[in-house]
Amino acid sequence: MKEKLKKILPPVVFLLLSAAVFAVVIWDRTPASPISLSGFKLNTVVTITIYDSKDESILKGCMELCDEYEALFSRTIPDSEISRLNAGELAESNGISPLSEPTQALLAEAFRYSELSDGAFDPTIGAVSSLWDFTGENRHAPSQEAVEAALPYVGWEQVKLTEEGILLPKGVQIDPGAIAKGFIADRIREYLLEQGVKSATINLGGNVLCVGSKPDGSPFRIGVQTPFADRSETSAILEIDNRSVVSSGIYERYFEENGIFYHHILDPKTGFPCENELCSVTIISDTSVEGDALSTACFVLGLEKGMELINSLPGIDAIFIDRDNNLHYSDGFSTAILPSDE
């Protein structure tokens, strides 16, 4: 198993997606044919696709939920939530600013992953984040002295979340976006299961959740992208049921000047892209916002205290591919993968 899988390309049906994506989900065609939606979601092509219903409304209510959540989550919506966090205008007299239910969650659980990985993630980075445009047509690097004088506002230690809402310091600014779409993920699938689904794929731009199984009870099969290869080659091609894939990489959002690469996986403690041995990290976990915060904390950290941070928590399954295209596996790593020959 711990050998570097060959590149696999069965007679299967790959869902194309968008220049976010760092997994691939993989099915057989079936007799009877999935219904599936596709739309321009969380800066991203998000696809939901249905294997046990015929109700196209379902499809419809889980677009809808991405447009809530990304009315609340985004940073750069000028009147969501979060920017308006950012800006100060929800604090009352006491400086406490009150949250939405999905907004104080959402903290919740990036707080929770920040101080799990000892601030690898941090979802305070708001204030260095925004001086990188990663996908602009005029994509350059923020020079040293912007970055030095945004890194005294990053810091999750900074914030204090209570059950009242968030006391946030002025000047520091949250980004909720390495944690935001496994959130979503995880809310659309709540409702899946609400309206009585229990076979379906939600696709979040690479974040990849499983509901229940294919109709006929057999897994679904998830590729994990070589990195900086043609999207359609996999790495790994790992069997799925009810749980979640996350990927985070250098080899999607990235730019090159003055013959420096760079990508957007920044280090909270520098303000400038991860600087180790890694392409990219894959989390295998029972639910999708696990697996965002982790791929992304354990990316910063690097190939060995990342490995090591995974290999202490239950459940949770991992693929660290360096620079070499070498792939590491977690210690027990449980999740089925297809043999090389399929």
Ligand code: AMP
Contents of the next structure:
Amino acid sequence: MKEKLKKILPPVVFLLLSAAVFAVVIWDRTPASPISLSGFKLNTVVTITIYDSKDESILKGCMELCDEYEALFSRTIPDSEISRLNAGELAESNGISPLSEPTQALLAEAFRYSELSDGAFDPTIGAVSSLWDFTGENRHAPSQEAVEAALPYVGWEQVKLTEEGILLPKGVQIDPGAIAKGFIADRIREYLLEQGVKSATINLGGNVLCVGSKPDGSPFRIGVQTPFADRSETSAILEIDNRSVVSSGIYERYFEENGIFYHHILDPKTGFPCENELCSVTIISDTSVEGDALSTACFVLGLEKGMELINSLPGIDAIFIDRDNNLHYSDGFSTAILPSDE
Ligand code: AMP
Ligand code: MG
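Compare with the form predicted alone: the form predicted in complex with this ligand:
Every component of the complex follows; first up is the chain already shown.
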């Protein structure tokens, strides 16, 4: 081919063409080796990978953002904004607790999904969820009495979010754990775009948000984990371009006590892990905040009602995996899928 071109083209044109091809190869090769940074943040492993820049300070900037949001939203940091709100320390004389812009925006999103899911998603689950410990050494179920005593303090309709802040009745506790990572991922994407990054992945403990596509224009490949299998085992591999993939499942945080299996997604009506036919719900959406909220909400709603909700929302794809490891796809599922490695 090269020799053929040499014969047909005048020498100067041939040289220029060769240089252009060389430049494309170089351009293609350099960004193909990405830069990446991982850290333990937000109670999970956070990994940021950038494909089209070599500027390590942008990676550090992403980690700093995680720290900043964690300092606002954490329930384990005693002086975080959410901890102080729950302790009643932010309330002014009119009872309203003014909030920082990120916390106000996070809670506005959260209550939107409570309404949309008819209360299946409930960020006021805090009084009950704080009775459970799915991560520590001493995991065990709280007593029925303790859960029943906490239940009156769960209920998103008891809370009023206004432009001035939040009116949180005494004893009601906000737990933003089911939506915070999605919200933070979206904010990190905004930051990356501001820095001129157009090709990156943001992985917050398995919640993945893709910025653009790979430098060569091909989509990122994101695996949907097979429940209870090794983390690397996938039930489906998705081709993702500029979208978010978030899963909620009973295999993420759980323990067994006296032969009973307990997982961390709670039914706000009972205060106990919701019992249904599902193992996991994966949502593919434009923003990670909707993916995070909807994956939790749909898990609580169960296969039929959860699927109904997804099918009523435009632009959202979902995969529900049931307890027999069958995959159920939402109507009009449009995300490209590669054969899994099973
Ligand atoms: P995710 O892993 O995103 O599904 O979120 C699960 C976490 O959200 C739990 O560890 C609890 O802190 C909290 N949570 C549990 N059940 C609910 C619920 N029904 N609505 C909102 N948050 C919940
Ligand atoms: Mg969630």
